[in-house]
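Single chain ahead, by itself, as structure tokens, in the form predicted alone.
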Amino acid sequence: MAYEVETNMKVLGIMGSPRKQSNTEILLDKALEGAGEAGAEVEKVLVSKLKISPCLEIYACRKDGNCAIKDDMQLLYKKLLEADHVIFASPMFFYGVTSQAKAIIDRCQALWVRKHVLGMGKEDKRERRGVFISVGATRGAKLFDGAVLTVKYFFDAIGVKYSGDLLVRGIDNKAQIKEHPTALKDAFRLGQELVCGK
């Protein structure tokens, strides 16, 4: 199936797993591959490679929308604001996203302040969308509920509409997801549809 998208569309993939070539990363890579095939410029950020401090709740961002903590999050803010669409990926750790991924979410308080307190960014009329990819070892009915809610609020903070997800239960061993070709195809399609607005 051929897709046509606007040129220079950027899709940012955020990899929240600390494990290299984890099941989550494999799915994220497939989604980014799908987005790239649909015509988007894709980039993947490995959270475990970044030095990001937790939010200190000092509210310095209320002055001008900028976080006072100067670390790798400063670069990520720029990428988050420039991206047309975002793919956020994290495995389940105790029914939530990883601590590395959560640090990013918490530090986006600065972007929430920009939007909801300072009224910044109103000139940005893009229809930005985001999707969530996650893998969990157990099969609990509510396994992803907390994480999905967290990611929805994260997307809202950065001005992105939650438009879908790929949530896979019963996967734990490294690269085990490769034994599930349907999930890999679903991830690829998720990336395509993110770009094409399906």
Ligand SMILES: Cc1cc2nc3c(=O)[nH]c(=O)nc-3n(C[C@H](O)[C@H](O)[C@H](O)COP(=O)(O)O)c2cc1C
Second form
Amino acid sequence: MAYEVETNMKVLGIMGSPRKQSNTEILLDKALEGAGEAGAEVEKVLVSKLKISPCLEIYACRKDGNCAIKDDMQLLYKKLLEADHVIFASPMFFYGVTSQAKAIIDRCQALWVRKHVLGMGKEDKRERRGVFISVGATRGAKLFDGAVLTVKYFFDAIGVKYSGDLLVRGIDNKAQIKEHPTALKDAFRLGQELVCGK
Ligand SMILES: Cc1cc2nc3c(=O)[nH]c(=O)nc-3n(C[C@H](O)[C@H](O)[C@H](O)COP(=O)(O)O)c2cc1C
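If the structure you just shared is the form predicted alone, then what does the corresponding form predicted in complex with this ligand look like?
So here's everything in the complex, that chain up top.
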């Protein structure tokens, strides 16, 4: 089915794997391709290329919603707030997202403070959505439970509704996802549907 939107919608993809040609990046690229084909302007950020400190719990953000740590997160805050929709992608590392991805999430405490403590951002009436993409080597039923919860609360902090996910078990080797019978198509559709509001 062909989907298309008319507006200049922006979709931001965050790639949380440190590996080159990672399974996560292959899926994210497909999802962004789907979003792009549906008419969105897409951008991908690789966490391994960014210098992002963990949250230091200084709580300077309680004053005005701004984080005191001046690193690459400052640009990412801007991108996260500008994006209409977000695709967050990370492999499973010890039943959670990678530490690089988690540093971004934790630093969004500043955006949580803006929304829940300072009451900022109420004028933004966009229906922003987010989806989560993940892969893991094992096959347990609870493999993604912890990470899904983390990403749901992350999306809430940045004012994005968790609207879907693609969680693929049994994927371990570099680029192994290419051999999966359905995952690439599913990722493409996830990106399309994110833009079209399915
Ligand atoms: C530090 C580390 C921790 C991992 N922890 C888990 C885990 O808890 N559960 C799991 O199923 N796979 C785990 N894996 C395997 C990766 O999730 C798997 O290899 C995945 O395909 C990597 O995705 P990528 O190619 O996108 O980086 C771990 C791998 C590493 C390097």
